[in-house]
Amino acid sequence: MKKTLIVNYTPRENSNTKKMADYFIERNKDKTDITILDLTEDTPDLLLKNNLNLVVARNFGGVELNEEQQKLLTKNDRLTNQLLDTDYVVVVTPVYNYSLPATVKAWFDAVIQAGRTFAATEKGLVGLCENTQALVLTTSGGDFGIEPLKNLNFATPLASTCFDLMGISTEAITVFGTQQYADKVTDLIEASKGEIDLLSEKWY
């Protein structure tokens, strides 16, 4: 059975984004082996002084780390292994301030690893996860499908670009305007379920 990793960041109570994820999981739980990574409970380590230089030395310089140094990279390496071990990955996130929440970006920073999920070659950067496919499920309070916000949605393009670096093809299902069209939220969510149905049939 194919494996699906759900990378979930939905900390808000009554999250509309979570409703989309819950539907996806219920729809496909018998068709794929699902693992849920809750980023609110299992948060990636930020790349700071103590670990960033070790990543650079190991992944770009080929330096062999000692046991103590390697231990500092354990969490993010585990998240990377989790991604490498899946066939499909679904990132579930709202739009925060026009872009991805910091915790979601931290997950991308953790799993985008030279020599593991991408490689630097003479011809440029090459993704090493070309057999994996991704879906981004996202919602926003404002409508990023129309002006004046149309060109200010940096969330889904950023996620797609990060996946592309790793060689992962990406699709997005979005529900824009959950606050702007508060009286239509139920209809908007229901419409997204139809899109999830179509993608599910294609994947599984």
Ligand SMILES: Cc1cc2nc3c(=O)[nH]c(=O)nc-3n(C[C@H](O)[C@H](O)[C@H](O)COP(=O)(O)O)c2cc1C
Contents of the next structure:
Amino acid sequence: MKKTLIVNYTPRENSNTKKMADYFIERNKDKTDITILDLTEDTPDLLLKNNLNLVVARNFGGVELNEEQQKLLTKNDRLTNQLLDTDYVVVVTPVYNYSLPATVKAWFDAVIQAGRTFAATEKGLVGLCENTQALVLTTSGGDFGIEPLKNLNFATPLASTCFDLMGISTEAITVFGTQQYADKVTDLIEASKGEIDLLSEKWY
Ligand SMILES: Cc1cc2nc3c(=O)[nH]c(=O)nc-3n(C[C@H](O)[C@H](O)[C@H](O)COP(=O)(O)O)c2cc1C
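With the form predicted alone already on screen, would you show the form predicted together with this ligand?
Every component of the complex follows; first up is the chain already shown.
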């Protein structure tokens, strides 16, 4: 059975984005082996002085780390191995301040590893996860499809560009306007389920 990794960041109680993910999981749980990574509890390490320099030395410089240094990258490597071990990955996230929440970006920062998920070659950067496919499930308070927010959604383009670096093709199912169209939010989430059905049929 193919594996699906759900990378879930939905910290708000009664999260609308989580409703999309719950539907995805419920409808597909018998067709794929699902692992859930809850980023609100299992939070990626930020790249700081201690670990960033080790990543650079190891992944770009070919330096062999000692046991103590290796320990500082344990979480980055666990998250990377988890991504390398899946066929499908579903990122579940609201839009925060026009983009991906920092916690979700931190997950991308952890798993985008030279020599593991992408390679720097003479021909440029090459993704190493070509057999993986991604879906982004997202909601935003405002409608990024029309002015004044038009062209200001950086969340899904950022996610798909990050996946693209790793050779992973991405589809996105978005519900824009959970606050702008607050009286219609149930209908909007319901409508997204049709898109989830279509994607699920294609994947499984
Ligand atoms: C910290 C924070 C930042 C947000 N920034 C934006 C934003 O830039 N644009 C927008 O349209 N909505 C923004 N929102 C609204 C959320 O994207 C929206 O309510 C979304 O549906 C929340 O998803 P959830 O129900 O899964 O928590 C923000 C909400 C929070 C809590």
